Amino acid sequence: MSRFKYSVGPWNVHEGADAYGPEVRDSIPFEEKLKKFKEIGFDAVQFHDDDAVPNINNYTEEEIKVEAAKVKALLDKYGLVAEFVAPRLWFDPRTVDGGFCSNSAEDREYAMWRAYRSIDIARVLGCDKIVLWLAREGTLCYESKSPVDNTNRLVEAINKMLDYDKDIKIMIETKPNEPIDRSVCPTLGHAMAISAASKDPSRVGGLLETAHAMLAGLDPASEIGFALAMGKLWGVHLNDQNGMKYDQDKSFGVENLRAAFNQIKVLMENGFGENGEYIGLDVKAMRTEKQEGSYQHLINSLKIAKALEAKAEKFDYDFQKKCVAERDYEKLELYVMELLMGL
């Protein structure tokens, strides 16, 4: 039995298009999707704002909060919760040069109206974390935003969030690029920042994606333990990453097992989900995918998962002790191979 609870988005069953070709499988309908993800051994299902309620700005506040409920009422039938929800703000063309940090004061209104919107839906849905993937959050021309700007924008918008809902907590999900080229929050330390910044750093954390930190030049397992640490990594999102490329989203362990193994152990070692804190699998389907294997790399992620935490339940800390004390990190070294290959 996993020790740990495992989120999904629906996002993570997806057509297939990308920026260089078109869809190569058909929609899935999101009651299927659920249905699905409960067969899998998901425990929670992850959100973006129109995730749950598709064209959100066609709707007043309360019409929001209605259809919302019908959501709710999806998760409810099918035994599952709501993890989080996230405002998507780089979709809508108000938000092209970027949303809490757009050089445009009435696009900055635009993006603290989806912002408070998301915080309406997670209250219907039964969660109280709200997921900010800063997308467009930073420069492609450097000298057109100022990053101080930038940064204090940043705070004051995450501000306003946590004087719209007093019990709301706040999850910075760190990326160093794509779709921008600068971001105004690239790594776990800058989220912590971040949170000392704001008014209530007791409500504001961060959330770790795999691929995100090997884009930055980054050992994700270590980006993990430096949240912990600070006592402020209240998610993670597991996957996998084939060097420093686009963001792959590749099925979790596939490309670094080792990366992978120590991800799943840094987390066991301190105790992650013992607060309620979900792994999220966001991982994506292979373009090559056909319409019958639009799960499977959700169902390799999850095995691939708890086979690495039997390995991590299994390591031997008397004899890592032991090499430590001898200082022979060749043989600790050999010794964390032989686990992961079963020799």
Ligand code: GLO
Contents of the next structure:
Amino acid sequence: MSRFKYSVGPWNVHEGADAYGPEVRDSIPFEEKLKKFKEIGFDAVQFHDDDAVPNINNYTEEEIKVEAAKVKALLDKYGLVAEFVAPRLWFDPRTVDGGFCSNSAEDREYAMWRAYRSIDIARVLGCDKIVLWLAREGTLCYESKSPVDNTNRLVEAINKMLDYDKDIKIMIETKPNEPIDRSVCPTLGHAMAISAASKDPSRVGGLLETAHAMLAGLDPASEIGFALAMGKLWGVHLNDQNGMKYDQDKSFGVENLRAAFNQIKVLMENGFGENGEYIGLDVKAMRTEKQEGSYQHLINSLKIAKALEAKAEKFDYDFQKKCVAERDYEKLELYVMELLMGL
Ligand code: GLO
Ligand code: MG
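Shown: the form predicted on its own; wanted: the form predicted together with ligand GLO:
Let us now look at the entire complex, which starts with that chain.
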């Protein structure tokens, strides 16, 4: 029995296209995905605004709420809830130079429109969390934008969102690069500073994704611990990553098992989930996977996460204290390895 509740996004079951090649699997209808998510053992679903309301640009504000209500009915039908809604500010031609930090005032306004619509959709779906994954906020050509303006524009956009809805909470999902070169908000330390600079720090927190921490050259469990210490870790995207290269979104724990164990352990030690937080698994299937394997990476990630919960449950804190008292960290390290290897 897991102590955590797990969440997933519809984009985590995908057709396998990458920057160098087209789709290799068929699309699976949204409702079918929901049904399967529940069967596999997920409790909640994550949304982009246009996952909930496809072709969002073609609808009026009222129509968007009507469309979102249909999705809410589907969630109810399968006993699922919505965890968050994230404005997708990286697809539309108006977000080509960023959203909130775009050099074009008109495009910044469009980004705010998407942010407000995401809040409306979240409300209809029955959740109060908005995720900002700031995909294109930063620079490709360094001299094209001022880092000071970028930061101020981000704070300004967040303040407007906080004003728009007095109960909404914003989680910044940090990432140092990809698709942007130099991101405006690369680490959770940056997210915490943006939170402190906002008009209501109590409603601005962070979401840590394993792969994103590794891309920044940081240890994911330590990033998680840092935000937990601030009381501002409201979501995680657990996955894995083999070194500092393109964002891989590999199944949780498959590359760095000990680091994965320590992510689960720090979440458990600090009561993550007790205020309704979910563990999101932001994982993608390998492109080699066949149609039948469209969900295998999710099944694997859940299995590994739960197995690591059981390992963390077994962790001998008395032994750890003894090793610390004797300052025998070699002994402690071997103990951890034996625990993980089942020796
Ligand atoms: C990409 C991000 C992305 C976000 C999602 C929700 O690197 O991890 O998958 O998590 O868009 O905001
Ligand atoms: Mg993510």
